[in-house]
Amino acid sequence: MAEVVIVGAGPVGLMLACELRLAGVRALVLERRAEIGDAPKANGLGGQIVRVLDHRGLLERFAAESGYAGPVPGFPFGSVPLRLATLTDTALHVLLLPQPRLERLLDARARELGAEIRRGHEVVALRQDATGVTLEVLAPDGTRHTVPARYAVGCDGGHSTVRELAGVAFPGTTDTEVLRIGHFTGNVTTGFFDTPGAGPLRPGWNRTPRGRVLVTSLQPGVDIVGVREAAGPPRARGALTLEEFRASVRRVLGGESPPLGEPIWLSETVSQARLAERYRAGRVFLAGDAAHLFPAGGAALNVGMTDAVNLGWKLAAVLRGAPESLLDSYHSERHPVGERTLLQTRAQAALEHAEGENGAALRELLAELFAYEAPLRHLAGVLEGSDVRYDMPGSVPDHPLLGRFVPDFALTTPGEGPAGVAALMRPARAVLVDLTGEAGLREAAGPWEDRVTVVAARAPEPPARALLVRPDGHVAFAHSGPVDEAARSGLRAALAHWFGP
């Protein structure tokens, strides 16, 4: 029997399967689709999740399949450009990787680790009691069977069946505009389209009185064209056609459609801003789009996949004997992150919607403001997710690293030579990095060595004398003073809170 059943084999569900398997948990993934799709719903990852992949030893492997991996010199906030290259340190990391390729890489990694993935299996019913969850599943041959588990996690998207079956409300709003996106075999790439009747289109979003048209490219030979306009009457069911796409572009431009190449993929969507009222309903959890939908792009996978990393180690810890109450911290930590991301993406959407001279004035003034280092650095942290700071009960609260994602500083361990903190996080275990040169903290952590890796190390410029890093990379204990009884007591309290007595 699986200990955890994950519903949905998108990037979030597959990342969770990897995390659970690293912790030795029997994980089963159920996916309604028969196979991985070809639709590039997302063009890559941006934010903290890129550093998390480095923690798991996956960044180099994934970057080999990517068009670009690393910090970016600029990024849009709504339609206002952020000139990140002016900052003295790295502010925002991206990994350009179309979603189908990302899913295939995560699928391969999950299978390597021993996760079972069943495609073509649709969850149609769910019940739970004090000991477990039972899912009713429709198999590819049309038969129904039940799947028992200790816990279930819905990673099944914005129209989540798991969320509905668990009775979790999903309040929010739906946009008044429709977005149509097309990927085309291109010969224009980052150049200009010369559109009869509308003039040339510059790379990026082009505004008209009737909407906006996007022209860009993220890989050679593929043009991305998008169009936003007020949602009209509902169109007939079925896939968006090339002629419907061209007609939408013509309406917004008030002229001819640009010379598009052969369509690779076309889609139509209406943005939503929604947040699940709770991320936990008994033994059922929500992650990714099942828990939140954001009205501006660029945040969904970063937040969703870091949801999975936060939840995975906690499920594993409880299954191995940690207090059940640990699972409540998934909602208390991640729901505010969803709220915060909803706030900033609503702000971006508002900037996009602001039209006419008033909208232009707002964007121009904000562009001036964002040129200053302090607001630029703040917004870069918001987009990266590096502004996330969890409450850490049981620890001295005034250390600047406490609750934050651990910085990857260089260190040397006995017998191992030079390394970095990221290299210590590969097994997805908690790590106590002891830089004191004394035995006091290591002795205090001794009773937890079955759950926490204790590493004595040296570092030229350490940010603290000791750090307890949770498997998700967040600092649960940080100490820079003497190794006295207060320090040992604080460490023991943090260890007991997060990893059990």
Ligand SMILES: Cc1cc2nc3c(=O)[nH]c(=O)nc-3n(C[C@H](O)[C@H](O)[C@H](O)COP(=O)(O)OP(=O)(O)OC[C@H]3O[C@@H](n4cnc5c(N)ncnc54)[C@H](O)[C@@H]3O)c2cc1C
Second form
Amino acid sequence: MAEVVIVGAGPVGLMLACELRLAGVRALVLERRAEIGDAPKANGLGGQIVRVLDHRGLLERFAAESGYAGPVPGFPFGSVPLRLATLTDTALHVLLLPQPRLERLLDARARELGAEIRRGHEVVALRQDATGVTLEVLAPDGTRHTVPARYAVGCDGGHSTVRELAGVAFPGTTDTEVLRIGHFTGNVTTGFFDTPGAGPLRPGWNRTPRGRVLVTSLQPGVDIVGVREAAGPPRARGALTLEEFRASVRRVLGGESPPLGEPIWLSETVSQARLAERYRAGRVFLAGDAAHLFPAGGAALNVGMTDAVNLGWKLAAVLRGAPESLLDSYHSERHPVGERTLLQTRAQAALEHAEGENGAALRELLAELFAYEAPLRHLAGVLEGSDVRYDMPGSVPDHPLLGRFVPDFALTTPGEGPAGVAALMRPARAVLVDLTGEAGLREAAGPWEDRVTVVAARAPEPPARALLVRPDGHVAFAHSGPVDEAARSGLRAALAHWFGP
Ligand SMILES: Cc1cc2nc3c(=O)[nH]c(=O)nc-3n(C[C@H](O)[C@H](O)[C@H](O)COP(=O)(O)OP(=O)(O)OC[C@H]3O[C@@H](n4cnc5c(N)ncnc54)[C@H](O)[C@@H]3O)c2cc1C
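Structure of the form predicted together with the named molecule, given the form predicted alone:
In what comes next, the whole complex appears, and the chain from above leads the way.
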């Protein structure tokens, strides 16, 4: 029997499968679609998840298939340019990787770690009691069967069936504009922007009194055209046609559509800003788009895949004997992150939507403010998710790193030689990094050594003398003072709180 059933093999479900397998949990993924999707949704990942992938040793592997991996020089915050390259230590890192390629890489990794992924299997019903969850599944041959598990996680996207079956409300708002995006064979450098009747379009978003038109390209030979306008009456169901796409461009430009190549992919979406009321309903959890939808781009995969990393080790710990209450911290830690991301993406959407001269004035003034280092750094942290600080009950005394994502720094471990903190996080196990050169903290951690890796190390510029890092990279105990009884009991309290007595 699977210990955890994950519903949905999108990036979030597959990331969770990897995390659970690293912790030795029997994980089964049920996916409705028969094949990995080829819809070019996300163009990449940005934010803290890039550092998490580094912790898991996946960044190099994924970067080999990426157009670019590294610090991002700029970011259009609701079309206000942020010049992040002016910061000496740019907080925001990106990994440009089209979503279908990301899903293929994560699928291969999850299978390599031993996860079972059943494609063509749709979850249609769910019930739970005090001991487990039973999912009813529609198999590819049309038959129905049940799958029992100790826990289930809905990673089944914005229209989540699991969320609905678990009775979790999804309050929020739906945009009044529709976004249509088309990928076309072509090349922006060969006269693409000449638009009969409406004049030349510049790369990026072009505003008109009726909406906005985007022209850009992320790879040679493929043009991306986007068009935003007020949502009309709902269309009859079915795929967006090329003629509907062209008509939308014509309406917004008030002239002709630019000459488009052969359509590769056409999509129509209406943005939503929604947050699940609860991330946990008994033995059922929600992660990724099933838990949140953001009205502006760039944040969804960062937050969704980080949900998976937060939940994975907690499920594993509880399945191996840690108190059930540990699972409540998934909601208490991740729901506020969803709220914070809604805040910044709603602000981006508002800036984007602000029309006319008032809107232009607002954007211009904010661009002036974001030229200063402090507001720029603040916003970069919000976009990265590095302003997130979890409550760390049980750990005294306080320390500036407590609850934060661990900074990477160089250290030397006996036997292993030089390394960074990231290298210690590969197995997705908690690590006590002891830089004190004394035995006291290591002895205090002795009873937890079956659950926590203890590393005595040296570092030229350590940010603390000792750090207890949870498997998700967040610091659960940090100490810079002497190794006395207060330090030892603080460490023991943190270990007991997060990893059981
Ligand atoms: C045009 C576009 C551009 C985007 N660009 C970006 C970007 O640049 N950066 C970014 O971070 N995000 C971007 N996003 C958002 C990003 O694509 C989503 O946040 C991401 O796909 C969410 O991943 P997920 O795993 O939570 O859900 P999904 O990717 O939606 O995966 C859910 C899976 O669950 C399966 N499923 C659903 N119901 C069932 C069921 N009952 N039983 C079994 N399986 C089921 C589905 O088939 C699907 O495979 C973009 C989205 C769009 C549409």
